[in-house]
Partner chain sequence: MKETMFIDPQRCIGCRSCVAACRECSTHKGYSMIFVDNIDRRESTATMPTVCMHCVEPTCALVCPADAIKVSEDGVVMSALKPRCLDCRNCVNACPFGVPKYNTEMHLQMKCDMCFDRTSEGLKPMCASVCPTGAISFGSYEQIVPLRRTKPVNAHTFGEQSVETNVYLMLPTDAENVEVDGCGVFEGRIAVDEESDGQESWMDELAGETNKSNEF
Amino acid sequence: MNYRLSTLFGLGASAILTVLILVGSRNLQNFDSALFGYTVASVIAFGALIFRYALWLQRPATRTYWKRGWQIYLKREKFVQNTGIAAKTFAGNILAQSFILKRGFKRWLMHFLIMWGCIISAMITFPLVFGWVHFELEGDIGYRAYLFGFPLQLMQGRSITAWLTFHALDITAIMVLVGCGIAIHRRLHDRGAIALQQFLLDFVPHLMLIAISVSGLMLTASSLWFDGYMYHFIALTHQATVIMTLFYLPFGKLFHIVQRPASLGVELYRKRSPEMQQAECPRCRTEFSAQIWVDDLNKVIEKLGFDYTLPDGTKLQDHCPQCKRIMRGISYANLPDVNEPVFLGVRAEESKEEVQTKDNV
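Could you produce the structure of the sequence above as one chain, in the form predicted together with its partner chain?
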């Protein structure tokens, strides 16, 4: 593992985000200094996330897939078609996540609510925190939003759009709460999940998301109905839980948010495979994958320090999974000397002669 390279990437990412914040908020002119804590935490967490991503890309298998995925995507003759495939995969697997639906409806609903709740919240809060978006009151009519300091359309104060805009975070908070509720319910009742789960890996993410959402909703409640009672304290709690979650991102279960888009590359590789030269299992002659895929895998296995070369020069992994099992079965079946008493299922105490006579029968 090359930690130095990953560290450089991480620091670079933090630096770029800092510059973007400076530029996007017009030199901090639109920046709300009360949100300084959030900003610093975001910059550090972003660097850590990129650091972790760069480390992850150094795994031999990940690197191979990463390179091959881009190579296949950027093929000039197929570029347009590839973009189409990738866009379709993006819609199905990342936006709608139909593959989780195949794993189960409750799972899908849970994830859909958590994921969209979090993504929409992030799309609202980060630009506000970084000063990329801010609102200005215009007389009695309503608000005007500014993006990177450029004015957008005027919004009527009492319109549905305005209501939705200012309550979007309440809606997403409820989505996240329902999603996490389903997830925790499942984790407390599903035997398989109970056996496999660990508190730190499987419950902590949900508990943190719940803490964020509840504290957020309490902010709204405080300002709407309780005249800002304890507002400052609740805001600090919200900030603390958000920052903890941001720091948890690169290391825990939530790392899949940045890792998962790699499935676009894997999927493209799969879709393009049938056009490539196919690898044939040397034993049963079934075509089971693309040849370059098998070659890539063999290279990865070699890089990891394994040597599965067989005496006939092929690699074990050139064979289809079923033949690998049968080859081992045959080697096992050929092990015993047929004259050994144990092979005939006879107690060793019995004499060799007896065995011989049985053999003749």
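Numbering follows the first chain given and starts at 1. Each form is matched to the other, and the largest set of C-alpha atoms that superpose within 1.5 Å is called the rigid core. Just so we're clear, the structure is a prediction, and the values are computed from it rather than from any experiment. First, how it differs from the form predicted alone.
- Once the rigid core is overlaid between the two forms, residue 58 does not reach a Cα shift of 2 Å, moving by less than that.
- Comparing the forms between the two forms on their rigid core, the Cα displacement of residue 331 reaches 2 Å or more.
Could you give the coordinates for the form predicted alone, as opposed to the form predicted together with its partner chain above?
One chain, no partners, no other molecules: that is all that follows.
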């Protein structure tokens, strides 16, 4: 792993985001100093996120398929078709999470609510934190939003648009709470999940999201119904939970949110494979996969330090799945005997009568 290069990428990303904050907020003219803690945490977390992503791309399998996906996508003669495939896959697998729907509606609803709750919250929160978006009161009942310092349409304070705008984070918080509730219920009752789950990996992310959502809703409740009672304490608590989650994001389970879009390249690679030269199994002469896919697999396995070269000079990966199973079965059948053959603790030369006598004793 080249930590130096990844570190440089991370520092560069933090520097670029800092410049964008300065430019987007008109040299901090539209920046809210009360959100300074969120801003610093966001800059650090963004750099850590790029650092982790750069490390992830250095893995042999990730680097190989990431590069191959871009090579296939950027082919001039197939660019339009590749764009269509990528857009369809992005809409289905990323935006709609349709691949999870095959595992059950409840599980899909859980992922959908958490994902879109977090995405919409981020799209609202970060521009506000960075000073890219701010609101100013104009007249007695009107608010005008400003994007990068440029004025947008005036909103009436009591309109539906204004209510949805100012309560959007409350709506997304409820979405996240429902999704996390379904997730925790599943992890407490599903036997398959119970057997594999870990507290730090599977429960902590949901508990963090719940803490953020609940504290955010408490801020709204305090300001609307309790005359600001304990607002400062709740705000500090909310800020602490958000910062902890931002620092957890690059190194915990939530990092798969950043990894997931890379699957578009693998999916494009898979769909384009039938059009490429096919690999022929050296044992049964059956075409089973694209030759470029088999070659990439061999390179990755070699870089990982494994060698599956067979006595005839071919590699195990060069064979089709059916021949692999047959060859594995033949290898098991030809394993050398150790001392005398034993079956269930009984020597082969013992008669049934002797075995029955021993059982009776």
